[in-house]
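Next up: a single chain in C-alpha cells, the form predicted on its own.
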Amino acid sequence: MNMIGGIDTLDSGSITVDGVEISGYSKKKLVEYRREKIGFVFQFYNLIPSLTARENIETTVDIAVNTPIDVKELMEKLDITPFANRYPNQLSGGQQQRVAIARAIAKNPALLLCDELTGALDSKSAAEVLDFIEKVNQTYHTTILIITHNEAIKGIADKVIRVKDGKVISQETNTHKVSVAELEL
C-alpha cells in the first residue's frame, strides 16, 4: 500500500496506477502524485489531537490541488455533522475512523488507500465504517483499496487480491457481492 501510495519505493518491479507508471517518479513528482491522486486512511487514524473533527477534515482541503469536496456537504452526506466540533479524544474509535476517512477524501482523490480499516474496531463500529466506505464509493465514485486480514470484508469488494509474503498469490472478481449488512464481522 505504501508503494502504491508513493510513500515507499520499490526494490524491483514497477507500479502502474491509472495507466501511469509511478515507480520511477522523483521525490517531487511523488509528492505531487500523493497530493493530487491519493487519500490515505491509516490504521491508527492519525488525527491531529488539538483540532476538532471538522478542522481535521479541513486540513486536506487546504492543500488540495483538485477541486475539493465541500466539508459541510461531505459531513452531511456521511452523517458526521453531529460530532463536527468534538476533539479526537471525545470520539469513539468508529467516529475517529469516519473522520479519518472524510479527511482522506475531502481533497477528492481518485484513489483511497485504507490500511486495516476495521482492525481496531468492534464488529458494530466496523460495520458502520464499512457502510461509510460504501457510501463514499457510491457518492464520490472514489476507487478504494482496503488492506485487511479480515476475510469477511471481501464480500463487499469488487475484486479480491490475496498477497502472501509480498507476492500476489491470487486475484478474483467478486461475482457474489453483498451489502455491509450481510457481512458476518
Given for the second form:
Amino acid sequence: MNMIGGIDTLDSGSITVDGVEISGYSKKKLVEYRREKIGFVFQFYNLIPSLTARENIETTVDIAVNTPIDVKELMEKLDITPFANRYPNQLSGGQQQRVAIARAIAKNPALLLCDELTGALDSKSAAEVLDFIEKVNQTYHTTILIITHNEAIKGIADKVIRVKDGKVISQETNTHKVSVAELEL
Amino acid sequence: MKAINHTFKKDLRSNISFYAAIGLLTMFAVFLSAVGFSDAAMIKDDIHKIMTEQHVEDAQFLTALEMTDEDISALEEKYDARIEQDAYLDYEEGEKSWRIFRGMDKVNVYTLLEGDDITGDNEILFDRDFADSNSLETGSTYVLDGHEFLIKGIGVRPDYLYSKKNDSDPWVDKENFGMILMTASGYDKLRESCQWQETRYYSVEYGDEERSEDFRRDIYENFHAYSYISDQSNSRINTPATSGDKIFSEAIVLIPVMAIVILILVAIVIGRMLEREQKYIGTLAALGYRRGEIGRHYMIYAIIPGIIGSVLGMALALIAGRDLAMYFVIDFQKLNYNYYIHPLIAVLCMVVPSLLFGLVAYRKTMKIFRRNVVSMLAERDDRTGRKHGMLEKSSMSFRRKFRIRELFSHPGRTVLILFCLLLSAFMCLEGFAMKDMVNDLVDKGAEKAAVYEYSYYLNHMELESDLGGVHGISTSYETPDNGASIGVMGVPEDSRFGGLEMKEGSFGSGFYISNAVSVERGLHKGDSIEVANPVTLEKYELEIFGVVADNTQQMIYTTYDEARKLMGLDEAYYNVVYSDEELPISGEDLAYVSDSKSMLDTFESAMSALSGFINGVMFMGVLMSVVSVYLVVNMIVESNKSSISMLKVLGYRDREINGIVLNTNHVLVILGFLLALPMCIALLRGVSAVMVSRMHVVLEPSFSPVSALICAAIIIISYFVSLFLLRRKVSRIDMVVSLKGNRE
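Can you swap the form predicted on its own for the form predicted in complex with its partner chain?
Below: every chain and molecule of the assembly, starting with the one above.
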C-alpha cells in the first residue's frame, strides 16, 4: 500500500495507477502525486496531536488540488461536528479513525488507501468506521482500497484481491456484496 | 547494563548534531571560564612580579638642588628607601621618536625578555612593541643620527610597561615611539657625543610607604623639590599595575553568568532528548531493569558530551588562552607571560559540566518514571491534551494555530529560545553600541581636546622670551582622597578657549572641571574639589563654576591669571603655547607638542585595539544566536517528527512543512531584539561608568539607528542560517516515521 500511495519505492516491478506508471516517479513528483490523487487512512490514525479534529481535516483541504469537500458539510455528514474542537487524545479510537478518514477524503482524492483501518478498534467501533467508509463511497464516489487481515470485511468490497507472502494469489469480483450491518466482525 | 550501554554508539551517530551542538556550547563555557580566570591571574601575577623584582618606582621627583651620592645614601637609610637618579635621552626623526634610557641599578631596573644582555657601550636592547612594529631583529645594526648600535635583544623597564611617550598622552604609539636600553657607561658616552635632549629625575622605591609623606617634606625643605609624581599619578605604572585586578573583577561577574546560561541551555536540551527516549525507557522498565540502573545509564549518556566539551574547551584554553590574554594587555609591553590554568579551575571546568548534565539526565529519567510503563511504551504524555488547549474555536488557519500552540504549549522552551535570542541580540547590539561610543569619543573627543591646531608644552616656565602664539599654564595636582593626578590648565583670556563648549555654566573667571572629572567624581557646578600641590603637599579647596564638555581629560580649566594665582606666580610665566600655525619651538625648550591630527591618529589607533574586543563580543553574539536557535528549533523538529512525517504523507512539500514547523519562532526574534534594546542602553550607561573609573575618559552612551539596523540584520541572518541548517533535518525525516511510531 505504501508503494501504491507513493510513500515507498519499488525494488522491482512496476505500479500503474489510473493508467499512469508511477514507479519511475522522482521524489518531487511523488509528492505531487500524493497531494493530488491519494488519501490515506492508517491503522493507528496518525492524527497530528496539537491540532483539533477539525484542524486535522483542514490539513488536507489546505493543499487540495481537486475541489475540496466543504469541511463543515463533511463533518456534519460524518457526525464529527460534536467533537470537532477536541484534540486526538480526547477522542475514542473510533472517533479518531473517523477524523482520519474525513481528513483523507476532504481533499477529494481519486484513491483512498486504508491500511488495517479497523485493526486497532473493538468490533462496535470497527462497524461504525466501516459504515462510515461505505457512506463515503456512496456520497463521494471515491475509489477505496482496503487492506485487511480481517476476512469478514471482504463482504462490503466490490473486488477482492488476496495476497500471500507478497504475491497475488487470487482476484475476484464480489457478487455477494453485503451491507456493514450484515458483517460478522 | 552492559547490553543497554551498547546503544551509545548508535545514539552518537543518530544524534550527532545534538552532541556536536552540546559539545560546542560546553567547550565554549569551559574555555571562557578557564581562560578568563587564568588570564586575569597570569596578568596580575606576572606584572606584579616584574614590578616587584625590578623595583618599580613609587614616585619620581625633581629637585632644584642636586642630590649627591651621600645625600641619597642618607635618605635611603633614613626612610628605608631605594633612590637613584634616572636619565634618558630623547631623539626625534620625522614621525618617529626614540627614548634612550640609562641602565639603572636600584630602581626601575630593566628585564631582559629576549636575546643577550648588554655589556658593551654600543650595545642596546629595544622594547618589544617597537621592535615588532618595525621588524627589528636581534644581532642587526641600528643607526640613529649617525650613531651605530648593535641590537642584542629585547628588554623592558618596569615603569614603562604602558609605554606612553608622555604621561599625558591618551594612549601608546607602538610604531613610532621606541625605547632603547643601554649600559650606564654606554649611555654616558653617547650623551657626550650627541646633542639630544636629556631628562633627569630621581626615582624612589619606599620600603615603608607610610613614611613617604615625611620623605616628601624632607626633599622639599632640604633639596627644594619642585616636582613629585607618585605611581598613583603615573599612568605608565598605575594602569598595568591594576589591570589584573580589573580583569579579574570583570571575569568574576561576567564569566559565571555566561557559563551558567550555557550550561542551563545544555541541561534543558538533554532533558528534551531524554523525553524522546521514553519508549526505550519504558521497554527497559518492562524488561525488569531497575530505575537506578536506567537512571545511571542515561547519566552516562549525558555525561559524554560534557566530557567531550570539557576536554575540548580545556585543550583550547591551553592552546589559545595565552594569546587571548594578549588582547587584555594589548596596550602594554608584551612580557614573557607564564600562562597556566589553576588546578582548581581546571578541576571545576572538567567536573562541573559533566556532573550537571549527568544529574539533569538522572532527574529527568526519574521524572519520566512518574508515567506508567504503558504510557511510556506508547510515547504518550497524558498531559499533552491540556497543554495544547487554545484557539480551538478560532477561524484562524491551522498553520498559524499550530505555530501559536507550539509557542504557548511549551513555555519553558519558548522562554529559553527568547532568552537565547535576547542574549544574542544584546551581545550584538552591545558590540555595535560600544563601537558607536568609541567612534563618538574619537570624533568629538579629539576635536574638543584640540582647541588650537598646535599645543606646545614647554619643559620649563618661560618668562622672558615670547615664543609666539597665545600663552597658558599647564600643571599637575593631586587629589588627596586617592592620590590621583589631575591637570590644571590656565588658558589665556580673550582666546578661543572662551568659547569652550560647556555642559554646565559658562566659561569666565573661576575653576571649571572637565566632564570626565564631573562624571568620575560626581561633581557639578556649585560643588568644590580639593587638590594638593604634589611637591609642597599644600591643599586647596576650589569652587566649581561649571563643567566643560571635555570627555577625554581629567582636567581643571581656569583662566591664566587664576592659574598663576593658584601656583603663586607673580610674573607672567607660561609653559604652554597655543597656535593654529606651526611655530619654530623645538630643542631644549620643548617637552612635547600636541597637534589635532596626531591626537586624532592616537585616538584612532588606541580605539582600533578596542575594536578587536568589540568584534569578539559581536561574534560571540552571532555564534550564540546560531547555536541556540539551532538547538531549540532542533528540539521542535524532533518533538514534531511524526507530525512532519504525516504532513509529508499527506502531500505537503518540504517548503510548506518548513513554513509550519520551523517558522514558529519568528515573533521571538523580533521580541528578543526589542527587549534587548533597553537592556543594551542600560548596560551602555554601566560601561560608560566603568570606562570613567578605568580609563578616566567619558564614553557618552550613543547608538546610531544604522547600527541598530545592521545589528537586526545580523541577528535575523544568523537566525535564518540556523533554520536553513535545520531544513536538511526536516527533509531527511522519513514518511515511515509516522507509520511506525504514531499511536495517538
